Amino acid sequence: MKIRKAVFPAAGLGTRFLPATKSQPKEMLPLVDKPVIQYVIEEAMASGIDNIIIVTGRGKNAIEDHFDVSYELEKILEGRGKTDLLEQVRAISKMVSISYVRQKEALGLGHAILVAKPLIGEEPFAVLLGDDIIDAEVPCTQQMISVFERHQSSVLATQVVEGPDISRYGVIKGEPVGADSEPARTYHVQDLVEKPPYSEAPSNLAIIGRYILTPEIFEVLEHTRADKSGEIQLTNGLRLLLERQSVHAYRFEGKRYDAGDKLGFLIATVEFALKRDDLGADFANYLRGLKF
């Protein structure tokens, strides 16, 4: 089956970039001149997907009109002169068919997944987190369907962390599976572990914001017990879809950052700048005048 549709859970408060997420989405926040959410966007699009399902809370207008049409704003480009910039403008409304759910209180990822079935139906989906910005010669996402497709079960998007920092994450316990060459990539999991001690994380493999699921994990997250902060936690309900089908895990390609955390911001703010024609020569001279 062929992956069509995918999730954003865009509904969190990004408390951690307060103050500048009490009256935006932290979803809006710019790499650069392109908000966070456009980049994982862009990525679901050119692995394939054309409808886009995002999950949205209260605040979050201001990712409906980043792409919806703006007339104003074409108008005033267009009576200026400014074709480039209205070209940009344009295209953003016209990237891609998007369709809006609300998630009245955030509860968990697995709540705000949830949210979505009925937009989603009897069909496998990708979920990609906000969060997680790759940067990947082939996007993660594609790479995760070449895995789906290949065995037909929910996959995992995870990466190598090494030390205590393994602790921030939900963590897999795998096998290698099949010819991949060393080391491995794919995996069959055989267990998954939410943010574990150090001492106690099966493996160095975390799991990172991107996901192939299929349709039966909305049955397992119907009945996955809410956490301890009354939240539906999605790799509680993974667990449970591993008694029913195989899950597989894919150590994607690519170079991923951490958007969601201030430092990990920054140095995504700085690298993608270090890769614009427009910017790059400009900003390198400028970083190496900087005095430490």
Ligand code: G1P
Contents of the next structure:
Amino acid sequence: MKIRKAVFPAAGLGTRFLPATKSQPKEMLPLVDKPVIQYVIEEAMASGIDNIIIVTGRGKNAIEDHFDVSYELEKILEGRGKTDLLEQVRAISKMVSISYVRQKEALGLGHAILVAKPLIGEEPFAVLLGDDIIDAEVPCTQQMISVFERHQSSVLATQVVEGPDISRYGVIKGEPVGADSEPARTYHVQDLVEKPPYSEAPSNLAIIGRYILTPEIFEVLEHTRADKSGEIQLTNGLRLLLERQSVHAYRFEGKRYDAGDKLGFLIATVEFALKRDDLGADFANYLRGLKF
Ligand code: G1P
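Now that you have shown the form predicted on its own, what about the form predicted together with the named molecule?
Below: every chain and molecule of the assembly, starting with the one above.
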């Protein structure tokens, strides 16, 4: 079955970026000059997905406005003859068909996905978390879709995280599948645990925010208990799914930036700016001249 739809959970409070996120969604913070959510939506589109579902919450109207037609802005840019900017602004609203569904309470990632159930129905779908920006030759979601097509199971993106930082992630215990690379890229998931203490992590393979999920995930999420903080974790839902069907993990090719973290966000900003044709050379010159 073809992966046609993708869910973008965007109802989180963004407390890690306060005060910037007091009245502005964290998904709208710009990396150079583009909101982070646009990077992930473009990745889904470049992977052949044209049905986008954004799970929003209170205070997230700016996301809807961003992907909508901005009539006044277009008129002003047209009047001033700013055709380049006009085209850029128009392209955003023409990009894709986006549906919005509201998560009324911040009850966790698993709950956010459950909220999208009526818009997904009975088909496998992708989930992309905007905190993870992945720069890759083949878009990460497309890599994941290829693994799904091979195994017809849910697929979790993973990367190696060394040391105590592993406890900031969902962590998998996996058995390598075949010998697609050394170390392996594809794993048969045997267990997974959300944010374990370092000493209890089953491996150094962290779950990164790209998933292909089979529709059975909805049934298990409906029965997944909230954790201590009252949130329904996707990782705990996947653990239940594992009792019913196989799940794979894929160590994707590409560089992942943690845009949900201040340092990660700064690193992404610098590296993305350096790659830009219009800014890279000047910015590199500026950086070279800095005294530390
Ligand atoms: C979520 C997931 C976690 C995963 C992470 C990837 O956590 O719950 O399993 O490792 O995304 O970015 P969050 O960072 O939203 O707390």
